[in-house]
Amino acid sequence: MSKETIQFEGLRGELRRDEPMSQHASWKAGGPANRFFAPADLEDLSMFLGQLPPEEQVLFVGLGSNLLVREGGWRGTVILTYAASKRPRMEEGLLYAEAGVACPRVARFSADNNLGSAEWLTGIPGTVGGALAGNAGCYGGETWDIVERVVTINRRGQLRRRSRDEFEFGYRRCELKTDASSDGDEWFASAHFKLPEGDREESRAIMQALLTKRRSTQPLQLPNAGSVFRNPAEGKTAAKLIQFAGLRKYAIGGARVSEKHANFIVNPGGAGTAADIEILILHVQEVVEEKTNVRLVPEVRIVGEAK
């Protein structure tokens, strides 16, 4: 294990070196991060970022459900936003949640507080930060449909409040508008959601129905990263195109296309490597394009160095 080369001061969170990212990615595969920090809170995160070298590569990770880190690892810093203790709360009539709050927890909190239009979040296997960054959605809902405002944090650890009007967002994407003033890299730190009045029991029933549907149609019992590819603009689903291409159950190494949902790649027992998964993703792209003339675009982020 390499030694820390920077003497950080005043931190309250956990700082580690050479952290295996297989422990923080839902595929249970991936190489190590040079530096890994789990902040105690936003103040602690601000303190940490303010002491990082400006050239340091930074990767924010929540539940690792949309992420593949190659075996060579991440030659920079990984910041873990998720913490089981993080919970939403109400502020000024809006639902407030930090980036590290799990999306299903937001759905449950909304229902418990008689708020509607957030039940679909129970089907997002990630955190608020990732949902904001990729405009995550399912079952007819999308994250930015319910955002009122956000707080971002930059490389110097400075927090900035931004309105939804400062962002451009669409299907599985979100970016700052080109005319929005920025000091460089910014990451989502928290969000306020505006939700209409709802009914607790009705929302719980909707959530239960969505969970039942999810369990029956997705391979949740096996390591996976959620949907691997975006649905193409043509209106066809990625799963149907992959199935049409004859790739259901197709395997490379320990990774395979799920027999239950063709847009999922599973890694039973964590036996597959990140390379197995990446090669399988590329193979699916190539075969689907060859047979349907549609080039599938991955939803998952593939980062890091090859071994």
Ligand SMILES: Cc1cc2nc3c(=O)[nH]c(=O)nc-3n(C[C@H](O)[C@H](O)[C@H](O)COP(=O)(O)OP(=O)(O)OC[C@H]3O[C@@H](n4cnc5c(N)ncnc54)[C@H](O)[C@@H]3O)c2cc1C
Contents of the next structure:
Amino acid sequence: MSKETIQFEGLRGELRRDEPMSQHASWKAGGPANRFFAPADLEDLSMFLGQLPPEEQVLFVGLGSNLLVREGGWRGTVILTYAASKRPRMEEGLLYAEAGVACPRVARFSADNNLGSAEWLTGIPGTVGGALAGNAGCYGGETWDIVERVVTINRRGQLRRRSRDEFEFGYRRCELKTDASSDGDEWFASAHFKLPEGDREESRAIMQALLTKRRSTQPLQLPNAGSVFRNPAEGKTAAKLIQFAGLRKYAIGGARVSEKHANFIVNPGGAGTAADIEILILHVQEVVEEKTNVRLVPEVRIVGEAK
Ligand SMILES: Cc1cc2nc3c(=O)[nH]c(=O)nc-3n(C[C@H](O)[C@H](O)[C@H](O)COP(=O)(O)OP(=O)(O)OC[C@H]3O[C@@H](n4cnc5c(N)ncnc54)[C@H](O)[C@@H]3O)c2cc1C
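Okay, that is the form predicted on its own; can I get the form predicted together with this ligand now?
Zooming out: every chain and molecule, the one shown earlier first.
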């Protein structure tokens, strides 16, 4: 294990070196992060970022359900926002959640409070921060449809309130508008959601039905990262193209295209490496293009150094 090279002051969160990212990614694969910090709260995060050298590369991670860190690892600092203890709350009629709150918890909290339009979040096994970053969505709902405003945090640990209008978002993407003033990298610290009135029992029934459907169509009992590729166009799903290309059950090392849902790659027992998964992704991309003339674009984020 390498030694910490910076003398950080006054931190309350957990700081580690050489943290295996396989423990923080739903694929159960991935190399180490040189430095890893799980802040106690936003103030602690702010304090930490303020002490990091400006050249240090920073990666925010929530539940790692859309993420692959290559075997050589992340040569910089990973900030883990997720904490099981984090919960949403109501603030002035809006639902407030820190970036590290798990999406299913937001769905349940809104139902409990008779708010609608957030039921679909129960099917997203990630955090609010990850959902904002990728405009996660399913069953007709998308994250930014329900956002009123957010707070971002920058490289120096400064918090900034931003309105929804300052972002440009679409299918699985979200960026700060080019004319929004910013002095560098910003990540999501929290969000306020505006939700219409709903009915607790109705919302619970919707969530139950959605989870039942997911269990029957997705390989949820095996390590996976959800849909690997974006759907290329309306009515044309990546899963159908992968199936058409004859790639269901195709395996490289410990990673394999799921037989239950062809746009999922599963990693049974976490036996496959990040390299197995990435090579399989590239193979699927090539074969599908060869057979259908469609180049699939990955939805999962692949970062870090190859070994
Ligand atoms: C079984 C399964 C089903 C899924 N179904 C869906 C689905 O229906 N629809 C869908 O959209 N997705 C789906 N996903 C993918 C995934 O759950 C979502 O993309 C989710 O929003 C990712 O959140 P996360 O916290 O896990 O992000 P991570 O995987 O930790 O990170 C993903 C990306 O977001 C960035 N990020 C994380 N936190 C922040 C932050 N605070 N600020 C800025 N950037 C940040 C990371 O740097 C990274 O680039 C599914 C995944 C699984 C495993």
